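Below, in structure tokens: the form predicted on its own, a single chain.
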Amino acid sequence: MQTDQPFVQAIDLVVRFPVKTKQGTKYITPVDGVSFAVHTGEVLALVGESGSGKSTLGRALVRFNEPAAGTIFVDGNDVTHVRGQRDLGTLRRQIQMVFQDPFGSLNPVRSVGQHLSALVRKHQGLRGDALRQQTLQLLETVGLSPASEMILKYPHELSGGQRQRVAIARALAVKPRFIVADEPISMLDVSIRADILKLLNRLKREFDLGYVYITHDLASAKYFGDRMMVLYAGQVMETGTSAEIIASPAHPYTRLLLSSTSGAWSRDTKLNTSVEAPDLFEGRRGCPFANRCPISTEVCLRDRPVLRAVGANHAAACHHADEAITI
């Protein structure tokens, strides 16, 4: 159930990393002034190519990456620079992360039961039979049956889909209110991706969870995301409801992503763009997509565009958004 106050909010968030060059140390900004808000029970899909800043942004929300500027609020509290085991532990009981690689995120020498029971014991204070029953219940909740057998298995004995379900159960073990799901289906067989998305959707309803869903797949973003935010070079290109962005993309980059999506409405309209990598260095000018954009002009190279409304609850950061709709 949504309230007026968003559960997770980022304001002008910047994440930067040092890079050594011949001229000395410079900084890249894979997240450059990003703002958004997500309510309880809502899914915001972050969409973009590899290197667009999606995962860096997601990791900043759970404080795996330290923001260089901007503010992060979780449940109304400023958590931008929280430190220490106690405060970080409090934050991560509220917001958990499910990683892309379900094998790499699990300890190969610990059984499924050990992965889950340690968290249940620490965060729910259960012991003995109550601990075992709660661990079994978590496995049943994510569709791993019979739970009494699954609890004894090790990660190498599971399929990719089963391992990802264990990773999701592990996130649920601390009873979070929000999950950052970082490409949770990209390393799975196509045949089971839909099942994992259906599971995440069911958990959203059952536990009133909010999500930031990170993906490069617009089809899954449309299915799972209530709203969509398109990122390129760490900046927001377009934002709005998933349905409206898919139906009426207003940024040339969004149209490029759609034209590359299997079964897309614009499959036969391939935009003429370069494959040049974006400039991520601090102090860059103009629109980061200008060097690939088929309609860029001098103003695009000179001035960074701001998000402006192109419809109800729909905005794009493009100097030529009206023209982009017609290309």
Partner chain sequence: MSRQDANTMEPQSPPDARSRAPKPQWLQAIRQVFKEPKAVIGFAILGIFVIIAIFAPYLARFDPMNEGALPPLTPPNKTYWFGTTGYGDDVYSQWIYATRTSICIGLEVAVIATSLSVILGVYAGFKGGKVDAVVNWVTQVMLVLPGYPLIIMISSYIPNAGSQAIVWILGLTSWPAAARMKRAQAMTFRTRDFILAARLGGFSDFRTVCTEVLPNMVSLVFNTFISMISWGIFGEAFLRFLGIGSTRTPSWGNMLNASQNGNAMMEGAWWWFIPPGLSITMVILALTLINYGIDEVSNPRLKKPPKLSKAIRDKLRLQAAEEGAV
Second form
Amino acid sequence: MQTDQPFVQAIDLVVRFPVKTKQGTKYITPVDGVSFAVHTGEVLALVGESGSGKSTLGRALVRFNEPAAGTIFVDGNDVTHVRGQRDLGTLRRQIQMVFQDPFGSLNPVRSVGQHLSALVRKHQGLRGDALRQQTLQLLETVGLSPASEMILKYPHELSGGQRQRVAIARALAVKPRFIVADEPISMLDVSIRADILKLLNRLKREFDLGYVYITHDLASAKYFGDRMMVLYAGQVMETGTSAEIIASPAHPYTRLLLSSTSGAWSRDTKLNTSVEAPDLFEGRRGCPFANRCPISTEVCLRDRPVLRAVGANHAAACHHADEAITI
Amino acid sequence: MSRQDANTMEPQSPPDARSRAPKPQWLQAIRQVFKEPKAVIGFAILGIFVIIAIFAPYLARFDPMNEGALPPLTPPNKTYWFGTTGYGDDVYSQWIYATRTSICIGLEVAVIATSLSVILGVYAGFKGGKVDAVVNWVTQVMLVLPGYPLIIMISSYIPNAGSQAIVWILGLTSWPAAARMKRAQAMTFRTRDFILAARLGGFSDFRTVCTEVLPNMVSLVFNTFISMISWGIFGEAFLRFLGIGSTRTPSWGNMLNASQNGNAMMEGAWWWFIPPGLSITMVILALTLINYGIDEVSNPRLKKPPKLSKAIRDKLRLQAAEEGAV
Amino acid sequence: MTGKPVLDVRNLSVGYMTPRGFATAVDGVSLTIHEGETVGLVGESGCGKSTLAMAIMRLLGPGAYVTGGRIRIADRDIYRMGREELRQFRWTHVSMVFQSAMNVLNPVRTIGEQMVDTFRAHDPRMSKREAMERSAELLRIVRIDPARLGSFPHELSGGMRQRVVIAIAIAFKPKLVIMDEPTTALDVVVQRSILEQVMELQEQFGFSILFISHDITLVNRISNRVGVMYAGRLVEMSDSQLATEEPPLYHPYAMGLHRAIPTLDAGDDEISGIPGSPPVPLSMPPGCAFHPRCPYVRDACASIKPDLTRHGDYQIACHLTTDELRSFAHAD
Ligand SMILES: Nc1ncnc2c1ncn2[C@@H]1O[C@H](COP(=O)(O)OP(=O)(O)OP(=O)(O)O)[C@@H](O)[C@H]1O
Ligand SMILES: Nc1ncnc2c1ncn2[C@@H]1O[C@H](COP(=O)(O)OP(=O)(O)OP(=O)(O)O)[C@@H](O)[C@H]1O
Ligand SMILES: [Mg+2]
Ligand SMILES: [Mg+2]
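Compare with the form predicted on its own: the form predicted together with its partner chain:
Every component of the complex follows; first up is the chain already shown.
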């Protein structure tokens, strides 16, 4: 299924935002030198701490923000700095996005049908009855049936899971080849999550879609993601196949994440994770995780670690990755 | 499926055969407005004036401006229902036509001012950046300029300003406050997810504003429209009363102006100025009531809970009695 | 834990008037939270958790009716308060993190401005400087760089917005904090560190927490007691002094919840929910509302509504006997 050319490729991507502080405007870099490549039919799971730049990275792919440095290739074309309605339109026909909050991503005053049909008309050029049929078809595809009833509903009449399905249908209406799914299940009930993930998985096979799947939940990243990329403070900490990272995490941060996910903590066993928020400001030095890392040394505070292979298809950005594995 | 399971989860329960297409929210909102007593009274009063305005030629009994053909200052009687003016015109007929003029002017001013405030306020607020900066600057400048003196000044440069000129003067000067309000609201939409999604769909900003933002601001736009009607009617009357513009058009303002000049007050000719004066008050009152009504429906904080039907109240009471609760 | 009760809900019923009829969303729930205690509340989407929380805050919207029962917070009846008294009481005595916390911030004002406003609204004597310093301190507690006080909500990540709202809710050290799904946008590490901070403050100032979530693992971790809601009713409530040697007991629905948790070492097809769908408020099944989905259903279940009865350390609303519950809970 996979071709040689990745569908989406980012090389050394940097995104900067100005932040007004008391000392004047400073810049933060929530995405700092990130590279990855995803084929169609493949899922890259982005995991990382809250505020580590996952959404910013995802939004850069659909060009909601413009990278300050680095390059993004989509289907072989450099889209890093495309501008204007037409070119952005072309990009966004290829890459769509599903948002986290199913309550905020649908317009409260428009019906499900209105959400979808305008897109189908615009992107598939259908009119009249064909338009209606295609819209109904779309709802069936995402498992909203009976479609002829669903099409008339307004967002406040739908449950969270149903809304998220509408949001997915809206992304599909454009017939994209790639979807950035920004925490699509984190605001849903545990029992609905599996269904939505299964839906995304089926769509992947059916339409040969590629995904960047943003999540903070390792279990779902393992279930849905072929490969995983762990971000911390805007930098890639570790990347590799999901199974391998879960089985043998090489970076101390990944291990902290893993142990917090599965390890039993309760009111009585406290892990002192409460340190200052990671520094995102430009000009920081060393490894961003150093101040919380149990194995950090002097070099960690001084030099920024580069990604080094720690196995086939598995790399970690840690000065002590080799030692870390054995600990 | 029905509304109350809005939050329930999937998989779906089987379709309910009885379920019909839900009404769009705005339709429901309009229905609710018509259930609001204040709004109903407002609409009723306004309706009467609008009917008078539409059927003016059939309702009038004399030429409104026949210049002295009738006996001056006759008190109301069978022939001259509202009496005659000091210049020998039938007050009733003049009032009928004046209603038409004033209502028309009100509507025209409202159309101009509302459109401007929507275009400038919503679009700029949504768009942000340089467009917004420029529009906002113009709005601020217009806001600090003193309203009435400015209008009076402009008007006095236009000799014999007809209704059209007055409409434009009022329309072009009254949008800033409304635009600023809309800008503030439109700005809050800029970063909402459903707006981002529309942009992802490849729709232009203009289209996004029309289909995604404006439908969320219907009540605000409608509010503006209603207040601008009253502003137009009042402004016109005020300018005419000051004697600005042509005095040959029948209008409430001109009637007041004429009665003032004709010493109606001294002569005790109350029938000359009461009809236009009362009309202005009534129309503005009606519009204000309508606006309150809209507010009550659109502003959740003012919303009253819907009434429980008697059957349900009884059922609840029964239940409570059974459970021995208070 | 036995302090004074901070929250005492007795037999509370709340319903919504809908075009289709009157739908009961909370049905005879009783719940007591003592001083310094954390009580968790879990249940499927739509089972009435938020409705209960909003009723406690007296924030139910139009169309919602409290049809029975009573609520006391710190021995005060908030349904008998005047507007101004209520305004002061909220946030200083009881505060809430709303479910859609990410969207409650005003999009056109910076978070600093909003925090300072909240402080000064409840304590007019506080100077702007002081309020600013307090805000910075609170941000640090939820692990956000205080330099971000000048940022607008959309310039923060989803999880950061949620953390800001948590910070505001604990700012006044109220007696009771209601948290309605407060950490949906947070990863486990940050979640844990925020909750630890909150619990530390709780130990320091002794406030109580009602923690609502659909994540039963998380709730089990941080609560002294856990209640399980199903279709508007409380079907399970544990004691605070659990005899830890005893294996836990569950209501059949809670057993399903426990089995539906995806784990890292589970195979790919093993994630599955509880079969069937939750009941729709207007067509509640008679008897126990869970019986159409219950694997252990008995004859009585379809006709008789079970009340909460004591089974060891647990109160469970189920027709099964303690032994049956125990054997089913530990069948696999
Ligand atoms: N438009 C913006 N202007 C300024 N800063 C921004 C902007 N968007 C994001 N940021 C900052 O970038 C950082 C990363 O944000 P991002 O939303 O990418 O995080 P995230 O990994 O998605 O976190 P979460 O899991 O909480 O959603 C945050 O510190 C955020 O405040
Ligand atoms: N304003 C409303 N009007 C009518 N019905 C409502 C309203 N709000 C909630 N409901 C209904 O009341 C029931 C309980 O809803 P509630 O929001 O309390 O559930 P929840 O347990 O908080 O679910 P979730 O986990 O999805 O937040 C649901 O069936 C819901 O459809
Ligand atoms: Mg995010
Ligand atoms: Mg809820």
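Between two forms, the rigid core is defined as the largest C-alpha subset superposing within 1.5 Å. Numbering follows the first chain given and starts at 1. Predicted model only: the values in this text are computed from it and were never measured.
J.: Using a rigid core alignment, state whether the CA of T21 is displaced by 2 Å or more between these two forms.
T.: After core superposition, the C-alpha of T21 moves 2 Å or more between these two forms.
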